[in-house]
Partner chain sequence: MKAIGATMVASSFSCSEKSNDIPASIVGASVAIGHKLRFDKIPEPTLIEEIDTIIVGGGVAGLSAARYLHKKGNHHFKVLELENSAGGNSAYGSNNISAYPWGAHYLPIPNPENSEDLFDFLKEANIVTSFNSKGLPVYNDYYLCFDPEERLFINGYWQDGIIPNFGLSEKERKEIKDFMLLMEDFRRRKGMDGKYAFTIPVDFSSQDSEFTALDKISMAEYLKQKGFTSSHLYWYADYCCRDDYGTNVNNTSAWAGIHYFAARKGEAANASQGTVLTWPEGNGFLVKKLSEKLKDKVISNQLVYSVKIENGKVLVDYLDSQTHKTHRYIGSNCIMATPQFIANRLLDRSHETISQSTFSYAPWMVANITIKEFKDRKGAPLSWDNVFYDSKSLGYVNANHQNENTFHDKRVITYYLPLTDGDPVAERKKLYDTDALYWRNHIINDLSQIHPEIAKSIENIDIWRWGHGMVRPIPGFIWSDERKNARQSIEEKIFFAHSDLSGISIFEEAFYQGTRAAKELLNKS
Amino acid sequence: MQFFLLLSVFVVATCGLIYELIAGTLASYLLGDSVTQFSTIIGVYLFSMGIGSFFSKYFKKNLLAWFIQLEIMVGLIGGTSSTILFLLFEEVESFRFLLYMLVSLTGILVGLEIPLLMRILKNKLEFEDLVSKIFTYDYIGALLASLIFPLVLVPYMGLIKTSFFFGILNVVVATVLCIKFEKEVKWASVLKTQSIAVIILLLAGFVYSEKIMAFTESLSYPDKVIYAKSSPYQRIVLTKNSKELRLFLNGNLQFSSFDEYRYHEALVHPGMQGLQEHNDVLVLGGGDGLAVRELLKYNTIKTITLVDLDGAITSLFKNNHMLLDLNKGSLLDKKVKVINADAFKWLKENSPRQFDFIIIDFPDPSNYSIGKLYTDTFYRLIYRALKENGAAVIQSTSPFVAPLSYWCIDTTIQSVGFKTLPYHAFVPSFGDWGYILAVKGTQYSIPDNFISNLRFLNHETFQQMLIFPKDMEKKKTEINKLNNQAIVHYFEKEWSEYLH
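In the form predicted in complex with the partner chain, what does the structure of this chain look like on its own?
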């Protein structure tokens, strides 16, 4: 008996610490700031163990049966904890509450165990011997856990598998005790059935952990996720490390605060500086307000209309203080009107209004839904929405990685009557990135000077941006139409070749 019970101390201690480590790691993965996360979780865990120890005195009879019962519960809660946390991460608001609740619950249960064990063994061992043995096993277990966790478990099993594995270990100990001490344990058969059921459940979890992982994308981000939310339209994730903030939509990088100024200056100023008039500007997409921030450098602009599909994005960029720092509160400016609507439909139905300059900042044409926004039909609506001497600029993926896609956009824009000015800029986070300026009328002239408060663009830089080296030269392509979606086919082919 003695040996088995001491062995279980060892397992309990290992498992307990593992659950704590899992919670800490998960919290820093999902919420960022690992120092705070680890220290609060360790604190809450230890404190909860204290609560458990305190309440242990209320257990008067059937101590061994209670011990086994606790063991099963710890196995169940600890084993499923990482899955629960991963899956419920979407509810960010209640996530912290859930996290600390699970941590305290495990802490309380583990905290109950050691005192109970000591009481079970108290008549079998001398007190000095008992204390020394129990704590020896306890601390050895802790050491083992803290070593294998970062070195073996996280890299080879991952968090979800690890927690199921230790849950199973916990319950197996309970089962063994149950069988070994069948006669001494009250309700042995109930406990046995329970533990078998829990083992099966945890095993199933262990086996299907890949599937569970598929639901949980957080680990695919290199940096700490500081915000994650699913809007009806997309998955919005913000990550942060010591020097940059990044926005991902459906897993695709939208910008990095490190170099987004390059991207946005190149998007906005060549058009703005070359136009005679820019009273009314329309921004399609670009709900992050970064293009608008650049626009607001011109006092002469009278109105800015921003149409973005996703209200969750525009409100995030109107409210989050880190993002307000980045876009300088541009979306809150009184010149700016934000409309949440589908750009294609909005343009089709808002025909009378015309603009001097239109900025088109959509995601890349990686699927048929977005491919529609790069068609001749769409550009015809843009043409109609521009004043006589207006212009539009289109973010046009990378002419280096995807030259056919890039030049397909150019060909398509020209096919509806625009003159085009293709240019590109190097944005480290993205690579060599392309833009196309679509010019209606005759008043646009390539700018000689740029406003002074820019970090990237000036006269010389822009001259270079107009040059397309041999490996990015203009290619002959089809016109992208609603009924051929040529660009989606080009894009799929070019980017998948590049990424594999």
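Given the form predicted in complex with the partner chain, corresponding form predicted alone:
FYI, this one's just the chain on its own, none of its partners or other molecules.
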């Protein structure tokens, strides 16, 4: 009996932490700001476990039967929670209430289990041995969950399939205990029937998890989903209608094929045209190859190095025929070297190498992990990686929707010694979008003319892009530092006000 019950502790700990991690990851996908989501979910979950532990004292009889019943309930709720949350994200008025309710319920049930197990085993082990073994199995289970979740479960199974799998594991343990100790368990036949029914339900969900995910995503996106995959870093979704392809990362629009040329011409060509030399170019982010496509319009470029964190993105844009048509096969060009690495770490490790021009095309600073790529520390690395008369351009969110965020980037870039040239362009899919050119040295000059094979940008349009009307004029902000991440606070406040 000891072995089976201690094994149950291990399963309870592993499954419980997996459910918590699933909730945190799902919330960061759907709501943004991963630090806030994980912090609040961990807090709510642990508090709920405390509530469960407190109420465990009111369970006086039939402890093993109650433990088995709790295992079945945890498996059912935890196993279906991600599906429920995905399905109802677009449908319910208060998604956060539903999220925290499910996290709380799971936490309370898990919090009930360990105290009940300790009371079941108290007459079979010495107190010191009981506490030692219970918490050893508990912490080993937690360690296993924390390791396999980011390395195996998210990239290879996805959130929905993972939650169904661990729900099944919970209920299988309950079934085994029910069969093993049938004579000692009250309501054994009822519990066995429950567990078998729940296993069948969860197994059906596991088998059809991809179809469930496809259906939930069809509710979230107005157009047909033609590709969906979870990488170790994000959820990648491509949608298509009669006139455009759209790429979404974690639910956030990255580009529309209808007007992306406006964004990428504005990103690349003002910097390139104003430099006297641009032999060696570095692109940070931009794994879709669309900025590289624009760079390849210059025969003078000798090398293009692209550093993007997610190999799933660069692989997709190297191999999908529709995307190859869009980026003109740019990532397959012999001048282009693609490196899948963290840009921050890569710049530190490759500090001796310098470039004429650097394009920084990261997602908006919606959380702290991305916000570090907008700090003065990161821009010092950029300064060091540029040749003496080089320049860098940074996509800098919308100066209309998020003026504090935009001008915070400008202030931060200036703080490390760059001269800056802020400008903005209208991209219909996004609205008014901002860029900042960071100039090192004195050789950059505002271009009088642009290469002829552009669809949007010319001398006249660029002159207009340099003008900021009154509702987008420069604002005083903090410098974005690693230890304060001021831009994340600006960004979250400004965009939440705009979207609501």
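Nothing here was measured: the structure is a model prediction, and the numbers come from that model. Numbering follows the first chain given and starts at 1. So that the term is clear: the rigid core is the largest set of C-alpha atoms that superpose within 1.5 Å between two forms.
In the core-superposed comparison between the two forms, the C-alpha atom of residue 129 has shifted by at least 2 angstroms. Superposed on the core, the two forms differ at residue 205: its CA moves 2 Å or more between the two forms.
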